[in-house]
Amino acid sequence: MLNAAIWPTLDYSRVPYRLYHDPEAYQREQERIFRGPTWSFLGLEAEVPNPGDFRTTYVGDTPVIVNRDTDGAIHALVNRCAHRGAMVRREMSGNAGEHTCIYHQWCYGLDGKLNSIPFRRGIRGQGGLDPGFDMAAHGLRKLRVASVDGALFGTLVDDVEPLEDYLGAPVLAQLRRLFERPVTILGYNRQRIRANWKLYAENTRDNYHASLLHEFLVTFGLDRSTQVGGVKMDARHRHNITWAEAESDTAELAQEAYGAARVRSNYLSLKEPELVRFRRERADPLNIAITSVFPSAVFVQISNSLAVRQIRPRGVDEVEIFQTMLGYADDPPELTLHRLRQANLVGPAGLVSMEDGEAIEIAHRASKPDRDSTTVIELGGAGVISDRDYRVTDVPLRGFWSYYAELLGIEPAGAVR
């Protein structure tokens, strides 16, 4: 039985492998996290600019439609017909005045209301639905929707804290920094990883791996632990911002640090240096800003590449990373081209993301046979969970697990928060 006794320590510095592989844990996550009192990223207002525009997405493994109504209002609806539970919209995007289920043609408005049912009165007085059938009670289930400068979040729970309180001041400020100007969509990519979704959620909070696993990043100075940087979390430590300042270290300092650790950092060469050039766009010096929002959103700035990643669980053993690549609507053409070129860092065949996928898969496979053993999460020190002004740390992972345990009802007495 899944309960608080699963934790060997009170500071979440030991995570049982069982939690990555247990079907009971997965089902409880869907009920208490994704369909519980959390806000999940749905998409961007820029993706549905016109009346009738829609996109399909997920909250956990629950399919969702996001659309703009004829009056300009944005709705988020569970993408599941009331009749037999079929997915109503199977396309990724489109424009329509209504949503009609292919199975039996039940038709819903853009606000989710059930508008029509074929043969509702039967044929020649036979069959059909009872006269008292309540159409209003069988529309598409609605999510609550809130926006931060065009970034849309939804929740399936009515009694939930306001989105701004849920995000907290540091994350809210970082999202407003990213969406300070109207954005444009440069493209999408999807990456399927044969591993549990939480391994990816951990990976985005894990500063330790970035310049060790990703030789490209450290060699060309895009992301090095020797840079000025750190981690900043909300008060509950459920979300995290990993940040670093451009040109805050030197090649000599990096070579000394990585050389002493026997990490290769100068093996690669680059025939096109423009690919890694950081064009400063803001008053601040950040060239790395990776904002992980519990449970399943990651807002990413790597140099001039901008993106939003959505973590979509596909059962215990698989996760899909759906990534939206961004620019700003007022970008000059040469900056748009620069962003697109740097987008080659990420995605299924990216210079960076491909390595993340492989690392996560080998962790998932190797941990599966010995579910009573645990990870060791102590970089940055055990005990207290707090912000750090350095990057050799995995403290934010413990913040993730702390909130996870609370929501799943397996938080031990006296646990660190």
Given for the second form:
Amino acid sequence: MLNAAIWPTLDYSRVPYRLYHDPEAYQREQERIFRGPTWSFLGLEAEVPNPGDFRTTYVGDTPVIVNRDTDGAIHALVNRCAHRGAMVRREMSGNAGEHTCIYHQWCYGLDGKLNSIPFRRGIRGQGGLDPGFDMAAHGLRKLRVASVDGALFGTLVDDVEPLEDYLGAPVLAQLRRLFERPVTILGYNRQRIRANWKLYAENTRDNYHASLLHEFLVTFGLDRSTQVGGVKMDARHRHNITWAEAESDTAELAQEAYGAARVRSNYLSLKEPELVRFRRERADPLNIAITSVFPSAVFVQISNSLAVRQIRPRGVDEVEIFQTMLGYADDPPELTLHRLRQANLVGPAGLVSMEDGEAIEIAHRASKPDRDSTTVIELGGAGVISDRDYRVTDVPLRGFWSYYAELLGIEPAGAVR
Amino acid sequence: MTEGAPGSSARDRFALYDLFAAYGALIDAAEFDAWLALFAAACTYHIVPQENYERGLPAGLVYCDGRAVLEDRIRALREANKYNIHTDRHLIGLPRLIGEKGAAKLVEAPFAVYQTDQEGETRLFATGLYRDRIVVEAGGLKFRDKLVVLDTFAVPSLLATPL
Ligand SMILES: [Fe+2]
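Mind giving me the form predicted in complex with its partner chain, seeing as the form predicted on its own was just shown?
Every component of the complex follows; first up is the chain already shown.
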């Protein structure tokens, strides 16, 4: 049984392996997190610029259509016919004046209203629906939608707190920083990892692993734990910003630290230094800003590569990482080229990210048979969950689990938050 | 064989087939220096998801707009990156001559790549289409521009070794 007794400690410094493998946990996550009082990232306004533009996505396992209505309003609709539960819009993206289910051609407007039903009155007075059938009660279910400067979020719960309150000031500021100018879509990439989705959600909050697992970061001097940086969370500790400042350490300091930790740090020079060269674009010196929004969105700046990742659970044993690569609409061509080149760093083939797929797969595989054993989350100390202005820490993982436990109704009495 | 566009005599066809056969075999044998030698001195290598290609979106999974980036990626693969321990098997279909552009032949070839893990389990990793510009350089055929359009754009696990 999934209950508060599964936690060996009250500070989430120990997480039982069962939470990555238990089908009961997966079902409850879908119900209480993804269909619960959270905001899920849906996509970008820039992906549906014109009336009738639509794009299909997911909120947890729930298929969703995001489209722009003729009046310019954005709607998000559960992509499931009210009649037989079939997926109404099967394409990834397109432009249409309505959405018609292929099964029996029930037809919905861009606002989700059920507009027409074939043979509603039958044929020659025979068959069809009862005259009392309520068309208005059989539309596509609408999500509540909110936007942060063009980044669209949706929720299936009507009385959830407003998006800006849900994100909190620091995360909101990060999103406004990323979306300070109109963005353009450079492309997509997708990865299917044979691991539970929460291992990925943890990975993006884990500053400790970055320069250890991703040896390229240190080897080529792109990002090191000796840089000025840290982790910053919202008041409820469900979201996290991992940040670092460019050129805020010295090669000597790094060599000393990584040498002592027996990490290779030979500072190989690249034939194409542009691959990692950070071009400062803003007043702030951040060259790493990874903002994880509970439950399943990650907004990423690594050097000059910009992206949004959607973590899409695909059952208890698999997750899809759906990543949208971004630039700004007013980028000059050589800056676009720079971003495309630096896209080599991220994604399923990323020079500083490919390892994550392997790391969480081996964690998933080896933890499966022993569900009562636990992980250890104590870098940066156990106990209180709080921001850190250093990088050798995984405290934000405990923040994730604390909110997770609350939503699943398995928060132990006296637990830290 | 003369410098410039490869011809389409039977002999030139065999040379083209040899190029693609070597291409797959050298990746599968992890002989990346010899593999790099199949590319022209000035070359590009891109792996682009089909969903980007068909929409005209430029971002790739691997974006080597010059030989320098390609060589850096191979070096990172050898010296820095960690990935699933596996061997690759390329099955490359017959290359198809599409046309000519300047001094280059435009050639397409379909491929499948299977991966085998340490326990001997093989799975299909990817299928796709090579869309290449091939030139004659230093007396042999070389890839001037290699574009790997990836059908399997939901990449299983991760993409480390070249396709
Ligand atoms: Fe990572």
